[in-house]
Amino acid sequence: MSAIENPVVVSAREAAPPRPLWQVIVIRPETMTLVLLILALFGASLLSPYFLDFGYILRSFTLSAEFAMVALVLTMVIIAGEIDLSPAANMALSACLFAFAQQAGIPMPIAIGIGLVAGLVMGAINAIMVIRLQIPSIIVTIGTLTLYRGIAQVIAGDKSIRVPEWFIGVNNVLMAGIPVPVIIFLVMSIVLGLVLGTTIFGRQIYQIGTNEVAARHAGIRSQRIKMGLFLLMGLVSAAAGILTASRLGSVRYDLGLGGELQMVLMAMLGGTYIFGGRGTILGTFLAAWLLVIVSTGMTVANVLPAVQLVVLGVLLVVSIIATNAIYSRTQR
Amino acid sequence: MLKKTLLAGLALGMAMATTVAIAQEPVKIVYIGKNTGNPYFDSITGGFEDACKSLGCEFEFVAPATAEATSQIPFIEAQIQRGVNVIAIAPNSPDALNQVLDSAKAKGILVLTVNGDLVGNESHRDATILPVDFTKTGPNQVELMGSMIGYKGDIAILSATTEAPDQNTWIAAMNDTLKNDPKYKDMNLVATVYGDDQPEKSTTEMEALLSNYPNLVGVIAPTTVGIAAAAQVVQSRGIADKVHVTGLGLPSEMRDFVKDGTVSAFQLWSPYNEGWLAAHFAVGVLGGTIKNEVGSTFEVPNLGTITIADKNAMNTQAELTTFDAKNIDEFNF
């Protein structure tokens, strides 16, 4: 309107240059968790001689390799300008429903089926809940990570349920050297990166996240969308779940507890905006090694557990203010 | 030919040499404890010390901030990378270790567990060194609290974590003499609440089971940190004449507890000791010197004669220790 109005603000905009393609592919979130990344391995490297050894950093991402998984799927919830923090309690009821269906002699494939589709179920719970009865999702999915893990104690009590012995160990499996998780990690972000970043769907996330009426006016099924993230979200965390009960050998209901908080991290620490619309999964991927490789690296040097939080708080701290330091930077 | 002797001649050489190098290098001992900030860990961490600086090993501690089950395992993987040659561990979950301790016994490290076992996991590990026979914990403790309150009344269980495996036991074993030994016919269980180690939540236990069980007349906290959070509440309340609390305890906290009179008695080990046997077995082991073996003794300074029970598991003392007014001041871990 007021550009027809004013013709001459429309010239001056058309006028303004743009920036410089080196600002573009430079200044983004991504690269400063890049370069945290390198330093962090720099820093590993000299705070211990036993750290830089490929196959211990692998066997050490298989340790967070699941929350890594369904951080990805957690960026694209967050870019949609929603929150899921039950995923880690979805992972322990699964794989408890999952662990109790096979010891009661369900086959083992169905018994995962029993699993997944209780993730998906978990998913639907949340999502009917968010989009049909229009509550905040990080009310209703604060209110199912307790519900979910509650369900799980009831479940297992305080015993933990076994997996078969050939069942045990999916990280100890290697591909090319390479340890399962790790590489279904690493599968995944691939998929989701070209999902996310090259189509259609994918820039409709954008598009809800960065505002939500005007998606909608445009045409774009934003409950649909949402539906089918929270869904996906429910499928990944129970998947990541029976990866979790085969890693460890057995399932308690205590199962990844706290691991929302290390999802959103990951997420964090990839610039995804938490007022949703900006993020990408390549973010997250490295934001995943990121962590891994700050932990490790100062576990391994036999650095104390409170200095170790102190260092990752201050990660997330200056990851945040860099992230949106560059945001508003590049906002037109 | 000739080549092929030389080669042979040198590789052996070189074996040799590193047989020689692997000989002359200390021992290196890694305590994995359940979580920081516990000053039990202390006491256990003493022992290892002393023990290696008259034998001549490396000994290191470290713990996770939290003790939830899978906090130790990027703790004992990284231990692994390290090369240590032995890992004692205090284990938070009787079973979610399995797989990483079986990768570093793969490596050759002597696994142990100290002062808590991995229960109906013990094929995890290379041995296990507990302060007493832990089935006698249970009734030890059954009986000091039933002696305080005439053997009659309500009383209720603090405990640590749910799943604890060594306080889960000592719990059963409780139950168990309750149920079936007559003597304690009129002595009622009426809670079993967990305060997860932590001094708030643990208050925070003991108050909702005073308001809850108004008969209340006893409390037995299984764990150092339970009894300290009981006793403060007790004590702050001046309820001592009415609620009783007892459990395992260390002296240095319980001290002005017992002083002035909010708690009679209450009982524990010498953690030291074990600390101080763990690193003796480790270092006789790895030497050749003892054979871990059930049924095979060996000596320990200050200890005495100590033999390896079943499932390769040592105590290092036959009994509880009971602390009271009396004796408190000749302990000061």
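The term rigid core refers to the maximal set of C-alpha atoms that superpose within 1.5 Å between the two forms. Positions refer to the first chain, counted from 1. In this text the structure is predicted, and so the values were computed from the model without any measurement. What changes on going to the form predicted alone:
With the core held fixed between the two forms, F51 has its Cα displaced by at least 2 Å.
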Given for the second form:
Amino acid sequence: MSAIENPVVVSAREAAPPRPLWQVIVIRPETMTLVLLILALFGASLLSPYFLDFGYILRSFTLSAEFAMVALVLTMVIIAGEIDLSPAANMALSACLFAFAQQAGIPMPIAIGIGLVAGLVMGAINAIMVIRLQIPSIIVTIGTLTLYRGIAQVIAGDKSIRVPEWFIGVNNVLMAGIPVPVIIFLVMSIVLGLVLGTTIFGRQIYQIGTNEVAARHAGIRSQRIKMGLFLLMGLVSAAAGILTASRLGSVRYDLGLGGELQMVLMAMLGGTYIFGGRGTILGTFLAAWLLVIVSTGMTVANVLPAVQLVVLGVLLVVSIIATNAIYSRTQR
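Structure of the form predicted alone (previous: the form predicted in complex with the partner chain):
Shown below: the chain alone.
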């Protein structure tokens, strides 16, 4: 053999062997989330036998279903390299506008339309400042979080705005024994999972989050895709706010207060990479159920709300660290 070896041969020798399939499956954030979900179910069943009742779990999930729906879209936003911390405030303002409109005598379909259009406008405001003005999305959405919540308080004041009796109780409506909000969440999970995992649009979202400059050079219209994601975020947030109004029977400016933490936690706990480019709808789907089991279990165990908030915060930090460690390992 000559002194100068073929570079292709050398690179082939130095390349690491492919990982076994079982190792690829095990070393994934979704696997970690699934294991935690199984452990949470086991632990919760020790606290109360009700956790062995599938109907009880479904009813418990309706309390967080609206946040879970928004978390699915938030997952796609984070994968694209951005973040939105304003959806809970969007929910409150959209619900207040909807409730105020129907209370003023506007027909219910038009009132619902007003709420949804308001959500789209809020999503567009976020998108314009992030995409056109090039302001970091975390700064923009912290600002609009306060802005939207403040406008909601101006509209509703400190009072509750009632909705019609016939509109109350969407969480009690069952289809095949499953509450409607849970069905909506399941359908959204399947549709968005297919879009993100099997379509060109989904692959482009991953490419944008991995390297937006390279994606633009590859002909991907990153600004248009991000604009669409922020608009979808606004629309889904508004719909979630109206569903929450139906579940609660009234609307206040503090509707969904603190929901930002739960939404981000669902995405992070499901393995979505905070810096973009990685994550799955499946992971967020599993994390949503995990979070419901943990929250309901703490409530059954009479854990104080302040302590519950601390536990959720710890879960968020741990999930970010674990996800970063897993992705770092897979890049070796």
